[in-house]
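Starting off, we have a lone chain in the form predicted on its own, written out as structure tokens.
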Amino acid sequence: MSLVSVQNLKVSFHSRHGLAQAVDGVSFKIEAGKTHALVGESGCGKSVSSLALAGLLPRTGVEIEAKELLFRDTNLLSLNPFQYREIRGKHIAMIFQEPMTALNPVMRVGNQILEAILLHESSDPQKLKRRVIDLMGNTGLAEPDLVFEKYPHQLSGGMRQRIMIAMALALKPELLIADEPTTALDVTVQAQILALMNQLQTDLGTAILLITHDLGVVASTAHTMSVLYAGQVVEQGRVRDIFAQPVHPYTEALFDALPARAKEGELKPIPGSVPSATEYSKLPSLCRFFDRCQYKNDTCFRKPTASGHTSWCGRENRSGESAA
């Protein structure tokens, strides 16, 4: 049984323009101690899915609608917001995009982690405290004790990053959801951040929802992804699948525009350009990558192969197989 299960996630919200639809249909599982990966540009749907997973969206102004959103046998659209809190933090955590902001300028960042413990849990305040060290040299924080002492703007970002990590695992959650968790890192710091993210997961069995822009940090820490594309699930499956033989074209697109695929120091880029999420009812209803695809034809549909890779897309593959 997974541990979360999202089917048909609808999210809209209400605007001046409109009704902006901003995730429509997204659907994918996670199974305990795994990592699941959503891709796609900026715009896309992919921190929106997270949070409504986690709860954090408004509750005004946003319609948000699923045939299921289950946290094991937990229908999380039926909570009120206390009942969410008990879970938020304690079972479900984020490791938010960008740390300088969601943590707490006038607040010492030891007492930041304490105060999310102590939602949950009540102790002795001077364990909690060598608890909370303790974590915080578990995320490779040097001088941890002196830390504790810092404001946010006195800490450089890999260390922020480190602190939002230790407050996110300080309760040991079942699933950690890390919306660009190294967004703005050097390369250096980004690998030390995602090999902490690995080993922890190795020594609590955490699931992990991954949301990324870099397919490097996809292939070296995610076993399946999703690749969505103006609100909807354009490709899911094992990570090995999809980046040995990408089906869709958006897919496809997305890994010619890497830079190491790029033939005389010239990007292949798409053609078009992503189309407004008020516009998303007058888009085609097979696939909203249709008017920019080169293989468009009227067969664009999901056709799931036998490993379980799904993709929206009747084309054959390029290797002259069907993608079925």
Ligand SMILES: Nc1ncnc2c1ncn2[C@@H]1O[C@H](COP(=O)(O)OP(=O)(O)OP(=O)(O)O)[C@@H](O)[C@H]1O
Given for the second form:
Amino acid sequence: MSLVSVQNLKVSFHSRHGLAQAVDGVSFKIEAGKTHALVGESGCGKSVSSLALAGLLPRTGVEIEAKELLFRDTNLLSLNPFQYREIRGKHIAMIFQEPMTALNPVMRVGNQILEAILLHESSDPQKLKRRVIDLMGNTGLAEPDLVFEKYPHQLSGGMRQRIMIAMALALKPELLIADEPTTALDVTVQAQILALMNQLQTDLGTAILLITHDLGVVASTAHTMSVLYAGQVVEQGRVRDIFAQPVHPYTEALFDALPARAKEGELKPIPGSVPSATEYSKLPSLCRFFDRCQYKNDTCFRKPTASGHTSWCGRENRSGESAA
Ligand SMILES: Nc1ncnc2c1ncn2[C@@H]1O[C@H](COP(=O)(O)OP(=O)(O)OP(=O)(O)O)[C@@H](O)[C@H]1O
Ligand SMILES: [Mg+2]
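Now that the form predicted on its own has been shown, please provide the structure of the form predicted together with this ligand.
Everything in the complex follows now, all chains and molecules, and the chain you saw is the first one.
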């Protein structure tokens, strides 16, 4: 049984511009101890999907439905806010792109980790302080006893992300949801933070839901992946299979836009942009990527086709495709 099973998740927001169907039928599973990546351009529904899973979407103005939203055998849709908080405190941890928003600006960072532990464990705060300093040291923070006393604004972005990871380490979560955890960091710090997350996975068997724009990060850290476009999954499977042979034209276009994969002088940006979620209902029902697709033709439709992994594109095979 998977640790997490999301089946046909739909999230819509009531906004001034009408109903925004931000997530429209997303399904994926996360296995214990493995990393599942959600990728796709900005606005395609990665964060909203993960916030729905973590129970962190607002309760008003939002509609969430799913055929299944399971964490082990717990139906997350049936939980009240208190029960959800308990699950987040004990089993599911989150780290975000900008840790500043998740940290309390007027509280010393060490105390924030300490309080996170005290929420689900009663221990002597003095002894706990030692443990927190050790945890902070484990994340590569130099002089953790001094950093303990600092406020978030006194630390660099990389240091703040390490504080968030120390908090996650303290919880020993079964699932870590990491939404663009390294996007705001320079490449060397990024590599250290990714290594730290891998360490967490190896030591504690933590499953990770990794949200990122960065396909390089996916290739080096994730086991399985879902490619999202306009609130829907367009391709899903093992990372190594999808990298070896992307089938959906959107996935292919994402790869072609990647500097490391493009042949010299052949970097191909994807024409057009992701529509806003209030516009999805106006998109061609045969395939939401249709307008931007270089292979679109009058036989297009959307159906899952499996060839080692699943792609939601009707084109049978790449050799038989006919470009418009
Ligand atoms: N509170 C909200 N009210 C209305 N629409 C929203 C709200 N939150 C998100 N959306 C819309 O839902 C869609 C998906 O947003 P989401 O934040 O999940 O994108 P994302 O894939 O995480 O993008 P990024 O890579 O930029 O973080 C977008 O069209 C966004 O404008
Ligand atoms: Mg996001």
